[in-house]
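Quick heads-up: it's one chain on its own, the form predicted alone, in structure tokens.
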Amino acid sequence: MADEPTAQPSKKLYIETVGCQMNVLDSELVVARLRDDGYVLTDDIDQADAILYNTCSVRQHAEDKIYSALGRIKHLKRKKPELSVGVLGCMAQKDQGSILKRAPHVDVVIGPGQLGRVPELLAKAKADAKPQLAVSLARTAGSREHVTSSFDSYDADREPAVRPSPFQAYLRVMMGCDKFCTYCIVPSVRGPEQSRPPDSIVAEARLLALQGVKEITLIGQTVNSYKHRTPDGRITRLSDLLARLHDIDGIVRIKFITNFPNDMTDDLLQAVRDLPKVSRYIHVPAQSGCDAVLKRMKRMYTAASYDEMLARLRETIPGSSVSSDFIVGFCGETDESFEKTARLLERSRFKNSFIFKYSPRTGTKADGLFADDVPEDVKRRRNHILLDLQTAISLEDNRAFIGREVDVLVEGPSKSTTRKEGWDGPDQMTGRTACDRIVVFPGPESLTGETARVRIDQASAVTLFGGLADGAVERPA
């Protein structure tokens, strides 16, 4: 009698990403493809056969974060020259041969548009002995690349054990941006805007839906930008995308994110306002309040306009919540351009709001075409005065909710340190409201993926905190 196959061992994965919420899915992408390949993921980077960084560009800190990680792996290396290290992403895409200048000892360099050969070029590199380079094509524009290349498409299974939790997924609607923002380098690393086909998001959407994903957010550079056109000649908007994921069963909240101002239609708000599962909560970054440095970052609108899509929006969608980023210290920005973003802040009464330092980017049009004139205790101090406003401004808008019931799509148990004063114990569980307000209220565990009503009695400036209120739970019939 023959001798049964031997099955061969798996492999084990360790991943790490930094960034956006792109690079999040693109990670969960790459994990099921190598799971199609042998690989078990493991958090213990000591006993990994692979270890790959997914990467981030757009601040200096994401970069120098994974040099210091690819420094601190060099003896790993040494010890199992069987290893294999890649650098995936943004940062390959961007720097591609200076990575292996930097880090000999890095088996692969793969920019997002290539991730789909991750496995292929993983073995090609062990196979040959020699470091693999993929990344997508550009083309000199001036003195920057730009990606020229449509991403490779692959379709990759989605993998569960990734996700942060079981019950939220990302989608991604589109890649690219075509806006090419003075500061931004993304355009240089991801390429033009292309929209998936709204069936191809369709189908991918209940396959979410039958893993028990319970929460999709659509994601794209600029998600609202999403426009499909099909060869004779129909158009499938954002708001016609939301249509069809509203009638998904299982899916009981979409999200999207991140917006741009020039592209909030009428449309997509009424359907906001329209869709029950749609959530209340729009992102939508202004980055200034002043006009001379919007164009300079060349975002296309003016805070007036900024003003004029707000009012909208909240006309609209009454009890919608909305957040936003900020850039301080671009170049040229004065005293007085600054106060200008503190007063616009001020007046829009944002949910919350992210706020970063400027940071020249090589490759961004900003770097060869202005001088970063804003000394680094200025920015600073400006990054201060914006982060107190808008924390005295959440608190005010949070204590709002303090005697109301809100519904609570309850995540897990809550990681947060900040406790309700006399809370103690594992039954701290967080949700998130329609508006995305994120609610911590003490409960079983077996809440994690249903809809909870909480009472509101207490609130800081990032957290409502509550407790159950009759009849509280929501359960699918």
Second form
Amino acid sequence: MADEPTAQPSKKLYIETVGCQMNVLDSELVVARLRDDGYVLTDDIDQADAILYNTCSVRQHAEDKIYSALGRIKHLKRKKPELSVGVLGCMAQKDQGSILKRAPHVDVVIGPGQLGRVPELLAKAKADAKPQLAVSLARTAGSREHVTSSFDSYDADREPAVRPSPFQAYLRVMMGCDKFCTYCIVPSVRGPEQSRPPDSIVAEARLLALQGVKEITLIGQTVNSYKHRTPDGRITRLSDLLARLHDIDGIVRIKFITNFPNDMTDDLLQAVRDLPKVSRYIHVPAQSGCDAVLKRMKRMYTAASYDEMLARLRETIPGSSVSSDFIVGFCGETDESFEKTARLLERSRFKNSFIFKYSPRTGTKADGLFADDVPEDVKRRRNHILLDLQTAISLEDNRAFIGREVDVLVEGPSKSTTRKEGWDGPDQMTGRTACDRIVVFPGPESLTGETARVRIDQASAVTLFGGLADGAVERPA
Ligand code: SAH
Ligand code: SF4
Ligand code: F3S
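Switch from the form predicted alone to the form predicted together with S-adenosyl-L-homocysteine and give that structure.
What follows is the whole complex; the chain from before opens it.
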């Protein structure tokens, strides 16, 4: 970590992050705050002076993982009572004080709206020898009471050391969610939808570019619902924002996740088509292909209107790729409704799909209204069926790249053990195409952050493999 203070010995911070990109970014901001408070990062949990878990509540499994991790570190706290243990993020907001009951060795429980206070609360827990709980007001459907700002100032301090890579950074453009899909806990733990002022987003993007960031990913739970209105009535949509960010020197790729199907407006699709720095990749979850299920989920679209949106997207943006999320085994999902989902997945030809088994969440509409009536083994079977269908489609579409040349923004040495067949050299690099396909190829580490032209010669369902085309490397200014 940069700017380590020299006056006092540094404290060691171990942080583990689960959940979505919001959490990855929140963790970066928390680490930055704690860095300013004299902490340095460690990978060695046994050496840590503070252990923090930035948590997710979206499915039971994510919560179970954290409770077992907390169980595993109990002995560390016994050995070293001055160790600070913190539960941050969505679980902290959802479970609040009950975390302290289940895991009394926890010192701080801090919700996503209060993360700017982590250093203060860690110090207070120590000074008062008492656990500290900081969460926002509970939120129910329709209420805007919830205090939401993750940070008082959006111009938060950043910390490159915990980014996906030194030249890739997340940029928050929206907070919260107002859709209240019936299965989903996110609106109650993350608060109301708020669009960040565009000037502040652009200023942060400029700063990131000056720090060497080349790829920014705009994040929001429904990022394409972005709409900011200035007091004089001027409206900025996501398409306008993309155009402004596109002008920033040094930024070579812009992505945005996640999209809501109903908010996929033509101006946005045209912006993706017309702005070459914008990745031609759109994550737009369908969740189900059955209208009755979609209705119970309160997704506010039908399978036919999803198809129409997808057709419009593909017609507007040639060479685009689309990915989706699905929930299998939602309340009342019959074999027939599942069949409809499988057919939607097949005809949509997604680049990839994330498939989840429905996990009832206390406090959501569905949990109160419907029975979780699909048995676990049926959920598992449906999950596998969708995965297999998707894998076959991904493989077929990836194979169509064989023989073609693609421009790859190189992310760094490949950590994957998947190797290009016939290649046993040490240096495999990995990166992504403009349509977000992963490409692995032999090449020097110095290519990191550069755009390389790669000729594809092999393909799996998740990865394209190839070699540098004529050794060509484009060096963006
Ligand atoms: N805002 C994003 C997704 C947020 S959660 C969107 O609307 O697309 C990420 C994914 O988790 C969702 O797309 C959904 O597929 C899944 N998910 C959410 N709640 C779930 C639950 N209770 N059980 C299983 N999967 C769930
Ligand atoms: Fe959850 Fe729906 Fe909001 Fe996505 S749009 S975060 S699935 S409530
Ligand atoms: Fe999980 Fe919270 Fe994200 S519940 S999916 S970490 S917003």
